[in-house]
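One chain is shown next in structure tokens, namely the form predicted alone.
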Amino acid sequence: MKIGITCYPTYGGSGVVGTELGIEMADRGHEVHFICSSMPMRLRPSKLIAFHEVEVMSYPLFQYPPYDLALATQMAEVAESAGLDLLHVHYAIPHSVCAYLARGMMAPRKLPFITTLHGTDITLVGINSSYLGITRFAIEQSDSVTAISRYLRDKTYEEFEIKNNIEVIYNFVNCDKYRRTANPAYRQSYAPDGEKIVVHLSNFRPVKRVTEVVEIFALVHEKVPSKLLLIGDGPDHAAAEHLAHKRGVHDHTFFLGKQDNVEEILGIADVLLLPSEMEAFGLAALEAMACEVVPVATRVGGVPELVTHGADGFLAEVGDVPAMADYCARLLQSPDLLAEMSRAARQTAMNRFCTSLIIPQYENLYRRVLEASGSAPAFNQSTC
């Protein structure tokens, strides 16, 4: 198949999932064209992966550059020149609207598009009165709609009164790539005296509550010699760093910024802290679990669909810093408990969320959409 993918090229979950999906599709022999405002963080073009940058014209009359119109035009141009079979857009606003416009521009040729909902496009942006109507319209006009959790599917039905079927296809992780590191020297570079390692991975937006990560770690550090690794960057970086100084743990905290190979860092950690106010799924927790890192997360959104409390991780209420610190310290103080839950976390990732299980669901979805539109190519059954 020839697939066009549009996602935000940022450190957020929707961009990561869209990028990783394209990479996995290319590994299975499909031709993938990324149509984005800039190169996605984890993307490296190859023989079967092409990147098309959306260029926006600046003009004094425009208070805000019309990115959505430029994107729709680029989608249509790439679909024409590359002979795309379909478009798959991640995050409803404005990507699904742009795909709808591109499909109209391609008429009478059929260009179906699929929309994958990721979270804040529904729970925050989409329900804003300025965007609710257009978000509902774009979802209903999509040839197929997927959501990354049952929670998000149900939330979409509730908020938008959508009549279309929304299929749940969970986020995924490459279990061969994300695994425990076998390089003790790398771990020692952060914890030279054998300290335990706590990690956090996010885009440092307020919803991720990064300052609470520092608060939790400060309490844990009082009980257990440990280090904190913070992967990512964003608006709350400065506040988190200031708090680390204030709480006296800055010398034990590493702000690592955005990383392309997060699996190498996750693979040396013991516990992941995810105190988010909302997570539609919790991709960071899944990637950590594949690396045998036990998540201590909040019981919000789709996280309980991933983490089973007391078995492969711990869940607490939003803002309950003492409880999350207690769970984390309990794990770090008990080698047997940590080892048992680490194995269970890895097993959950392998049994339910590996690419070998999830990617075929997307391939099957693509095939069904193309067959329904009457534009299905001659599929190579060895890859599909």
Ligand code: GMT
Given for the second form:
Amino acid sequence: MKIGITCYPTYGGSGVVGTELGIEMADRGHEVHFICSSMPMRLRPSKLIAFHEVEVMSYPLFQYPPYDLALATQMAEVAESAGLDLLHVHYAIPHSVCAYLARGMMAPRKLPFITTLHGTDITLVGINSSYLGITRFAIEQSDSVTAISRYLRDKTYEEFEIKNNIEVIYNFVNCDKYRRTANPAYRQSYAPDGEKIVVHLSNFRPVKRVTEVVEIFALVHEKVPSKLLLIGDGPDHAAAEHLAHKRGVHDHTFFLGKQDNVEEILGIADVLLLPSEMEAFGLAALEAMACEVVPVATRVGGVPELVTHGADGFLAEVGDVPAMADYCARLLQSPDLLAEMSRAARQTAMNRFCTSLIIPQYENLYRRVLEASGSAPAFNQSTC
Ligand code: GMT
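Since the structure above is the form predicted alone, I would like to see how the form predicted together with the named molecule looks, so please show that one next.
All chains and molecules follow, beginning with the one already shown.
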């Protein structure tokens, strides 16, 4: 198949999922064209992966350069020149609307599009009155809609009152790539005296409550010799760093910024802290679990669909810093408990969310969408 993928190229779960999906599709022999505002993090173009940058012309008259129109135009152009079978957009706003426009521009040629909902496109931005009407319209116009958790599917039905079917296809992780890092020297570089390692991975937006990560770690550090690694960057970085100084743990905290190979860092950690106010899924927790890192997270959104409390991770209420610190310390103080739960975490990732289980669900969806739209897909049966 020839697939056009649009996602946000910046640090964020939906961009990661869109990018990893394209890479996995190319590994299975499909031709993938990324159409994005800049090269997505984690993407490396190859024989079957092309990247098309959306050029936005600025003009003094434009207070806001119309990126959406440039994206729709680019989608149609790439569809024409590369002979795309379909478009798959990640994050409804504005990608779904742009795909709708591109499909219209291509008529009478069929160019179906699939919208994958990721979270804040529904729970935060989509329900804002500025965007609700057009988001609902684009979801309804999509040839197929998927959500990355049951929670998000139900929330979309509830908030948007749409009638079309939303299929749940869970997020995924490549369990060959995301695994425990074998190199002890790498762990020692952060924890030279055998300290335990706590990790956090996010875009440091307010919804992630990054300052609470520092609060939790400060409590844990009083009980267990440990280090905190923070991967990512964003608006709450400064507040988190300031708090680390204030709580006296700055010397034990590493702000690593945006990293390409997060699996290498996750693979040396013991516990992941994810105290988010909302997570439609919690991809960071899944990536950590594949690396045998036990998540201590909040019981929000789709997280309970991923983490089973007390078995492969711990869940607490939003803002319950003492409980999360207690779970984390308990894990770090008990080698048996940590070993048992990290094994269970990896098992969950492998048995329920591995690429080998989830990617075929997308391939199957693509096939169904193409059949329903009457397009003739360029299938290679050995890879599909
Ligand atoms: O969490 C973010 O701020 C980024 C956001 C995105 O769309 O890039 O993440 C959402 O999509 C991820 C991938 O599907 C999910 O794992 C996250 O839970 C979800 N974030 C929220 O719902 C807050």
